[in-house]
Amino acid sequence: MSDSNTPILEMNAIVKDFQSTGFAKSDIFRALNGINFKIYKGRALALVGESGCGKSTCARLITKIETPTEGNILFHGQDIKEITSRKDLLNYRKNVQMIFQDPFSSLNPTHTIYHHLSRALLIHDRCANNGKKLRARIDELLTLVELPTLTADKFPHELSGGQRQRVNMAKTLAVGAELVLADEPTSMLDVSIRLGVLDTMKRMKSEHDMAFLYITHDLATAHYIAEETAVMYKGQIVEWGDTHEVINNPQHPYTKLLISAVPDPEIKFREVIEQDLDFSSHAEKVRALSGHKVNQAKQVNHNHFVRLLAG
């Protein structure tokens, strides 16, 4: 097992190319270009960026849905390419779990919540196949994610989006996951219940020492849950480090653009329209600059780095 100073997972110089075949030619699209980051137990790393920047591709590589074109991914120091046997794969997937963006399609609508949780417990040998013990453990899991125990007897369609996400979090606790890949877990939830779901994730970090890769486009939620943040654009990490440092002292123009896009409730609607026009023009220029090749990282502070534009 890793201690607090040893990463659970490392992405080392990861490159991922996809090949698209058209009628006339075959093109190579580079989705990830030299990605490096580390994730530690009891902590969260936020991957922040707009749609298409490569955030979810990172998660797909970690879950072994895809394989890197170059580089390696280490889990407790072992290259996950070496995890090939059925037993080892089952153990890896027990330890690395996902919470998906869409809480409505992530649960089988034909089965009760009891079935979902009991299946996770039994497949991974986390509880004896005993009716009373199984029910007691499921009740305990539901309580841990702040759901009433009667939730076990309900079907997914009887639950709200926030409740379904809590069930998904209970599943990660059921199997004893060490690392949770949370891919936009609050983006489809009502604003009023997002904070509660984030608070549950924070407790999972502190009380169960779970590590999180928190994938989002929302800097506000990243600031709330993640100790470290990495800002991605066009398959590159352009700025990373302590979340407070990155958000309060942004260095890369794309990071500054993301922060400037956060709505200000003090600004009147007419001013918002005028600012949106200016923002769109500015954003186009920043995106063009941010897509260029970058130099080696520059250290801004103790745990704050930026890749400045080449040239």
Ligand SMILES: Nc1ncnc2c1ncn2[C@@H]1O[C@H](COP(=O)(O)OP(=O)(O)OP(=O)(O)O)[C@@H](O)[C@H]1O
Second form
Amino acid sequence: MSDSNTPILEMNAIVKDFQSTGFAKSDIFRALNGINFKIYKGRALALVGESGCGKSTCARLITKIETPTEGNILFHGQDIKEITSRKDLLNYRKNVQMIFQDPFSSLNPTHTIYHHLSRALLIHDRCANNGKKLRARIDELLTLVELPTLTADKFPHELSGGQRQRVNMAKTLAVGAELVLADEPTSMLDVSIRLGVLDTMKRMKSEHDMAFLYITHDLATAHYIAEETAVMYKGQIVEWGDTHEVINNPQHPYTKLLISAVPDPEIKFREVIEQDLDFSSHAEKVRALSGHKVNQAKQVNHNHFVRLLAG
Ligand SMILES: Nc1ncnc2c1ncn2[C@@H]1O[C@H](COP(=O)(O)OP(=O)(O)OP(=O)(O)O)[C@@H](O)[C@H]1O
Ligand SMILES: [Mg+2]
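The structure above corresponds to the form predicted alone; please give the structure of the form predicted together with the named molecule next.
Okay, now the whole complex, with that chain kicking things off.
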């Protein structure tokens, strides 16, 4: 979306179809319909949209858990379809890490934090198998994510959700990931600790040049962390560009609807609603949108685009 450097990752015209699991098993459900985006070093792209619009499917395709039906995904210009050997796959998964909504899900309750971080360091050869050096590196990692070094000797259940999420961030630093796919990483955390976790992610971006795909329902946190935002609706990206632009000058009715739900005084959502007094008919219009027709994109500003409604 921005031309400032070459993208780490590129989604090109991605389509993903799933077989329906209902009565009509032969039905095909199109979960993603022509998705394009680029992610850059040291920057975050927020993927925002309602439940079921296809955000996590995008992340799963990037991790190679799923494969696209059409289109290709490029990592440093290489089609990830070509990454097939165990060695290349391990290397790719080292570079592209995932942080999940539930901070417990990726931590083994029977192991200490020291074990989790040392394993990440050793598997990916980031530290000599030397106890003292390993301990020093783990202390350093914990400090980087603003956890006390004594956290190393604790078990996951002894930590708060926010602390666990910081451990997950330390794991991505331990392996030297270039791209982090953060799927609603703060939505299960108490509001009071969300900001701290987001701040740590910001530092991972600015101090370690990591790139983020930040998946969320919430435009306020997208605004906080991501330079660029893509708004998804029913498998399509309907509006995208600089986060500031998308939030302050939303064009698509669905983006406007999302902004109206943001309880963040920094975002001028009230102005947006006041511009559009008949808000209920607005919601109707959004509901009536077809998820299957890909409409032409229109440029709103230098880095701000919208997919117009049909009719
Ligand atoms: N393996 C699968 N088989 C069939 N359908 C699937 C599969 N994975 C996802 N889907 C469907 O694809 C659509 C997009 O799902 P996805 O998990 O990407 O949504 P999401 O935007 O991440 O939602 P949420 O915000 O609730 O996490 C949903 O309708 C979902 O039911
Ligand atoms: Mg999801």
